[in-house]
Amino acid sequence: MKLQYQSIKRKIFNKKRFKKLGWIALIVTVCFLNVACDSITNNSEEKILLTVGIDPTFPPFEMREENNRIVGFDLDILRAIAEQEEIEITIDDRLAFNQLINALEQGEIDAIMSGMTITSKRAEKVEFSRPYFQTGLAITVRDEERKIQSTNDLKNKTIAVQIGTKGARKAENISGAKISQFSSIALALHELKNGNIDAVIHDFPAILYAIKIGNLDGLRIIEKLLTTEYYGIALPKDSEHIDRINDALEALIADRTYDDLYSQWFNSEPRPLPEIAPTLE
């Protein structure tokens, strides 16, 4: 083999020409490798790492179990988003709710998912995802009650509320209403089931969850909510991740993953969601 190679070399190359061609071959090889590497880099996406701030004191959206594990509807949606978009998420639960937006603006966290209502005032500081939950104040009555359909029908009725809530403030404006205040919405609903009051006014999702975990059959929520609000995921202004978050939410709604999670937590069908919260239109 050595002799054959030397013979070919003498016929085709002289020593100087061989060196020159060798360098050319080396340069071509290096250029090819560089192009290949650039192609691999451009076609592969780096995994997104997001730190999401929550305040785990808002059941059933986020709450801490006895073993210190944080669970809730928001956490399940967040995990589904992470799986859908191959995002790696770290939960930061150190901050109170009223500290979360400031932490987002300071870059301490990358997003907020903590039952945060989409408002135009908050939208001045953060960028919201499409709504992922419809909420608002609701009236709850016994199944057999058919005359009560709105606050107009609650005049001169006995209404139960939880102390210090939006529901309590709403009830105070109903003419002639007798208001019974309770430390928890569960107690108010039990009073309703026992026939001691006519209706309960409280946040829609909290009522759904209390009815579910308390096995309070025989109660129903009036279809039309007294107020309508939406929860969204908050990100920094001009966030590069907003489209991926919105795409993931859209996919979860389309393939009914969202419906399944909603049913698990609230034992109910989800209410329709707009692409943009009306407060931002």
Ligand code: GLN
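Between two forms, the rigid core is the largest collection of C-alphas that superpose within 1.5 Å. From a predicted model like this one, the values you see are computed outputs, not experimental measurements. Numbering follows the first chain given and starts at 1. What changes on going to the form predicted together with glutamine:
- Comparing the forms between the two forms on their rigid core, the Cα displacement of Pro205 reaches 2 Å or more.
- The two forms, fitted on the rigid core, differ between the two forms by less than 2 Å at the CA of Thr135.
- The chain behaves as two rigid parts between the two forms, and the smaller of them turns through 53 degrees against the larger.
Given the form predicted alone, corresponding form predicted together with glutamine:
Partners and other molecules have been left off, which leaves just the chain.
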């Protein structure tokens, strides 16, 4: 009887110990899971700080107002991305367009949003986001110029471009062309108006807007959309932030924030954007 009593007691004692251990194990597991889950959520919501390089000579994507404020379509999209993805953005406007990729490679800036055309050559040095704009190059001449109707008529002419741009590359391939390089397209258009050069090659919307805000009458755009180009946001190669930027762009396109901003700046409906830009050299 006594023996039986003892063994029952031991059984009860063991059961209690087992229960206690079980509880401890459960608490430890719950704590561990909590920490693990916390760190996952924190990671995805972690605020990132990005210094974005912009050359504000590209209207209406980035341009300086009289009060020195930089405004434009790119700035509005950037602001929307920042809100969408909890990104704190600092704008760095000190660099010329042709210096931006080098600055990104050197780590002086964390991203570029400057109407930059996605090209395979640039993609060797930077990681591009999904395309956020579709457009192309155009040629501008003086109104009274009748001999230049297309790219073929540009042979042996003096063509003005902005340094380091896609327009500059296009001009380099025109045989016999003399190329004048400018730091901003507004300066090039003034030279064209003054009769010092024969034509300007640059992105169509930027030429259109620069003529409008610069009151540059007497100029005519020919060969609108000579090329099909897509703009992307450039990040360093293998950037850990590329997915967040792409997710934000996708969300802005899906909820029509993108369309609203597009029609505010361009008075028209945006063209559909592919997820990946077609290869362009």
